[in-house]
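Here you get one chain, nothing else, as structure tokens; it is the form predicted alone.
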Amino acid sequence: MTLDHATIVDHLQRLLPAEQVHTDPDELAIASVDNFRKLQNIFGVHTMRRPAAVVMVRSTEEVSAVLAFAQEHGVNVVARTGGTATEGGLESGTEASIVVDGSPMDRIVSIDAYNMQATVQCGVPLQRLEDEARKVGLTTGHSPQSKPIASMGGLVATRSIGQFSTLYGGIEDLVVGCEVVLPGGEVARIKNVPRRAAGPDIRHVVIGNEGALCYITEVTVKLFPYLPENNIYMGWTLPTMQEGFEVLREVMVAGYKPSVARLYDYEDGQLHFSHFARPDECIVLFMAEGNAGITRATADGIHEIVAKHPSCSPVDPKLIEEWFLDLVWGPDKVQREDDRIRTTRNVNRTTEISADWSSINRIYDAAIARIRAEIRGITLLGGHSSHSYINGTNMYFNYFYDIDCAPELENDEFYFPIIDIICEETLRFGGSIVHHHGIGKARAAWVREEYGSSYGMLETLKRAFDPAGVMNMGTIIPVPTTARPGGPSGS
């Protein structure tokens, strides 16, 4: 029998101090969505299921108690820390649900400068960890645009990546070990070692699980020397994305590891570089950092590669540096963007995918052409590549549109159709439908096509770790109660 909200709250208040069980209607409304349906919060029109409560947990023991209760009574658990998710992962997949918020678990357990690693609780904001690491000459090497507001548990749960990924890697390359709470309340710890070959690497069951398998309570991540005095900035304009992708490919295949390697098309580039790039020019840019000798060699090697492309015109490095220093999004920028949308009803969204070098430009061309032809109200449509590898890169589609519908219908009438176009074209050319934001509920309709014949392995993981189905229902693996228009079946 499904518990009603009042009964769920009553049980929770027996487990935890009453002040940790939040039931304010406005807070519950805000907690019913994340940035995937941000217009509902911006315009104050909420149509999604509301949780029974937002539970503020302060320890692993409290998380364990809440998850044991949830499994026993079939109550859906949505794991949250910083709340910066963008793909609907924080939405409630069923009526009987609670948001378990780990943001009070915000202790930096240790910064170990000798072993070059830091251990933190899940609610520690990344910016605070970075600030503390820099006091002893170190850095996390992880810098997503959400750095000022994102927390460590959520970054690991969504398989985050940062702007310096080409050098330091994604969060999966940085996590050393972790502590998690499994459905039912069992606590498990993966120990901190540099590498081991004792069977599969079970860290990767945790990293990117999006709260659908377990609740992350503590993580240990690598640290690196922080040497900003050695940073070298480089940039060029060039005529086409295809040539830009080739420049990126040659840099990566040659073995260079700039911390930043980015390519912007005309329209996306005009948002950032209109003061020096013409409207018909793409921009490719790099930053090298770290040890002085390695940094210099990296910069010299990149210059040699770009010199083989005569259509590339150099940009003053100071302009690239100034742009980069203003790239992160803190609460002030978020508020300004919300105010802009509220005033203009012009919405900005992004969708990121990945593919090999042979396919990425074909995906870019096909998706851009279809969005422009099939979606009404488009006012800007472009994209950039910001994370490259020896065998391929990502593509970050960036688009603005004017909505002519009620704000709560924006996803169905605009955002879902655009996501579906991008997923269709990405899968047609063999790419991945999501590079770093997670599938959440926004792209879950495409998960079978994404995994192909390995989808059964994913389902087996879900059944094994969450047999009662109480962990973030509808995230990653869709269920009928979280179905939405679109997707590969059109249903």
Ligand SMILES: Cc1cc2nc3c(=O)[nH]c(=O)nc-3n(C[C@H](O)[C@H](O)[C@H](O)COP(=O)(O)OP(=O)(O)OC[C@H]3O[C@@H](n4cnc5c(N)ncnc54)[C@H](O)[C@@H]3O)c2cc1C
Second form
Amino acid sequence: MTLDHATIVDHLQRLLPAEQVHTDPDELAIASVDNFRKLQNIFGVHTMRRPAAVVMVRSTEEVSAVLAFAQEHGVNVVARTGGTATEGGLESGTEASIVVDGSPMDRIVSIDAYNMQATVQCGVPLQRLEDEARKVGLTTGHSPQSKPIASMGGLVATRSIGQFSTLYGGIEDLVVGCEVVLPGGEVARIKNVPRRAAGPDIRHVVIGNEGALCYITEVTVKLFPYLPENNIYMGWTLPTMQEGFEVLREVMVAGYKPSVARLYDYEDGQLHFSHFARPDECIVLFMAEGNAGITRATADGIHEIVAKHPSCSPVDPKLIEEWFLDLVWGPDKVQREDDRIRTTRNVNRTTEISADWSSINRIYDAAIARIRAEIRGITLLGGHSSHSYINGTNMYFNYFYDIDCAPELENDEFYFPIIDIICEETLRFGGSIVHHHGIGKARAAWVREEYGSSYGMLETLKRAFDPAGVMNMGTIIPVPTTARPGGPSGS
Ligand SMILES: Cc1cc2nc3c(=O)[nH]c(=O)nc-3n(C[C@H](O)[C@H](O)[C@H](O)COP(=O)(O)OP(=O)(O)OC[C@H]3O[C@@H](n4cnc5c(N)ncnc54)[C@H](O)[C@@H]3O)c2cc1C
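The structure above corresponds to the form predicted alone; please give the structure of the form predicted in complex with the ligand next.
Entire complex below, previous chain first.
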């Protein structure tokens, strides 16, 4: 029998000190959504089911006790650390639900400059780890735009990626080992070694699990020398995205590893570079960092490649550097954006996908054309590529629209129709519908199509790790209580 909220709270208060079990109605309302339905928080209109409580956990033992209780009584667990999720991963999948907030677990356990790795609890904000690493001349190499507000547990759980990914990789390239609590309360540790060939790499069950398989309590990540004095910035304007993708491809295929490699289209470019780029110009930019010899060689190689594209016009590197320094989103910037949406009812959303070099421009063209033709109220529509690989790149669609409906209907009337177009066009050309924000509940309706014939492997993994189905129900794998009517496989 499903427990009611009062009974769940009563149990939790026996497991944890009372002040760690939060039941304030306003707090529960805010916890019922994340950035996926951010308008509900911005306009204070909450329509989603609320959790019974938000519990603030202080240790692995506390996480273990809560997860044991949850499994025994069939109570859904929504893991949370930084709370910056964008895809509905923090929504309650069912009535009997608790948010397990690991932000009090915020201890930097060690910064080991000899073995070049740092161990932190899940609630450590990435910015704090980065600041501490820099004090000893090191960097995490991980710089998502949410660096000041996201925490290590969530960053690992969503398979996040940062602006310097072309050199350092995504979080999957940085995680060395970790400690997790499995549903039911068992604690498991994956040890820290440079590499091992002892069967499958079980770190990948943890990385990107979005709280649907286990709770991450501690992670160890790699560190790198921090040498900003060697940074070299480069930028060019050019006429088309197609040519820009070709420049990116040639740089990657030649084996260069700039830390930043980005390409902006006309409309997205105007948001950032209108002081030097015309509205009919795209912008391709790079940053080389690290050891002086390597950065010089990287910059020389990129210049050589771009020189073969006569339509590229150089931009003063100082302008690229200035833009770059203001790229991350701290709480102030988030607040300003929320205020802007509240006063203008003009909403900004993003959706990120990936594909190989042959397909990326076709997906970009097809999705942009359809959104422009099929969606009302669009005031800006564009995108950029910000993470490149030898075999392809990502596309980060960036769009603004004026809403003419109640704020709580925005997802159904605008956001879902747009992401459906992006997912359809991406899958049509063989790409992936999620590059780095996770599937959450927002894109779960598309997960069968995303996985194709390997979907059974994903379901088997979920069943094996979470047999009672209590870990973030509806995240990654849709369930009837979270499926959206009319969505592809979620319906
Ligand atoms: C302004 C802004 C900019 C962003 N820029 C980027 C970017 O550049 N790159 C990028 O990759 N993402 C970006 N994001 C998305 C978001 O910041 C990332 O997904 C981030 O990794 C989430 O971390 P968090 O600590 O906030 O996690 P939360 O929001 O708390 O949780 C995210 C997901 O992980 C699960 N989870 C959280 N903690 C744990 C845990 N301890 N164990 C198991 N599961 C857990 C949650 O259940 C949820 O599904 C951005 C978001 C915003 C709002």
